[in-house]
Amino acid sequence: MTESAWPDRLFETIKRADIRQVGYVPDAGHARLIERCKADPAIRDVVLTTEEEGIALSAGAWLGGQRAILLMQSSGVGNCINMLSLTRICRFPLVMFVTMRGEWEEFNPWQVPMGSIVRPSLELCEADVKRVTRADDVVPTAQAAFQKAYGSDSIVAVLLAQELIGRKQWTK
């Protein structure tokens, strides 16, 4: 698979999943997802004003049934640690892509602190933690994310390896 066909590739898993909602906050390491997800009428994408709130939105789905995911870059994690603890209580399903920042080529030192702490600041959290670096990749950890996270109601991020969603580029 080569680099670029790995978002596209990954919302054809997120269909067969049955996956109803996508809350996000923009990221361009998500963007031809969320492209992808906007434009189909079987799924409703949320913009979400802070990632905790997909937190909840993913509860809300659930309680409806239907199967939501969220996608959110990884400076994004911190701010769901509190709400995190709905889905430790309550046991439902939760399924986030992490776009990793602050990793390999970062220009912004901002991104460092968080992106160094995602991973066991979600494990902390009881999640089920699957790091992707290559495009083949991506589909298979994907399943196993959604047999995992909906079988068990339980927490599973994947987190994307800033390698793989290549390096972020500074415009004006």
Given for the second form:
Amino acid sequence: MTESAWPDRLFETIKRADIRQVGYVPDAGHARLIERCKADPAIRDVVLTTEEEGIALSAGAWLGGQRAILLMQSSGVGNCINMLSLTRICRFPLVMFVTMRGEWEEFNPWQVPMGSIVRPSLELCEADVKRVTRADDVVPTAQAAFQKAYGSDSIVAVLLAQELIGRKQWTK
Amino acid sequence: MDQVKDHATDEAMLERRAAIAALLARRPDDLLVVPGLGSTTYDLASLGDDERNFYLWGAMGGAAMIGLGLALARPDRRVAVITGDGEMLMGIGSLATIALQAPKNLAVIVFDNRHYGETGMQESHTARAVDLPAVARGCGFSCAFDVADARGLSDLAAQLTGFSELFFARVRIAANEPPRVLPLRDGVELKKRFRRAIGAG
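Having seen the form predicted on its own, can you show the form predicted together with the partner chain?
The next block holds the full complex; its first chain is the one shown before.
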């Protein structure tokens, strides 16, 4: 598989899972997936000012009978912590796709403090955290995440590792 | 009508329980209501329980975004978020997010008493400077109403029975604390009964 193929395959997986709303704070690692979502008339793409908005958006979507996912960078996970109380206390199903920063070939050290506590933070919020480092594992992991979240009304976070996304280019 | 802070006394201002009663006196079947945590949840509960209400006991700053997700999911219904100034301020960026989506079936209404009522009536930002309808307009809302009297309230109530554009409304209310009316707190049950009531599962 080519390096650019996994976001397209992830998009097809999202379609098969009948996801109708996609909330996101833009991230370079999600750029292709966001582009695909924006181009699909059956998906409502909702650009957020901060990630916790997406937690509430997703709850509202589910109350209305639709499935929503969230796309964010690892720095956004910290913004979600209190709002995840809503998801937990009401047992809303939720799948988040988190592109990792600060863990591998990271140029910007300011990404490290949050990047290093993403997993324990999410686990404290009762999320099942699944980490993907190889392109071939993206689709099966996403499928498992949807099955678990919607099958057991729970939170699943899929961490897309920095090895998978590649090093951010700082100079052009 | 649209001036920044005036010196109206609380005695001259709308009372919150009378205001919610007036707004929802002719609540249509298709109107779903999401209140914010604290006083607006109690205000809504004071009208009697309704499975089309999704009461919040937490998630501060999230009421408007819950309303957005719901409105986008259910274009066949109308959604009114009725929250307080403190709750709206915590999620103030959501006004920008909502204005971009502009669902025709969503109303964001803020009961503005200029105070954090739940925590000891400390002044909020709206007591000094922040003008919420101006913020909403600045975020891209093309309709942002300012309601300060019985007539304005009556117009807003009429609007709620059948609006077809996204709008924001600030309702200026007195900073009083009527006796609390506490609705169901079980989040799972609130979710399930709401979904059942609107045929979502």
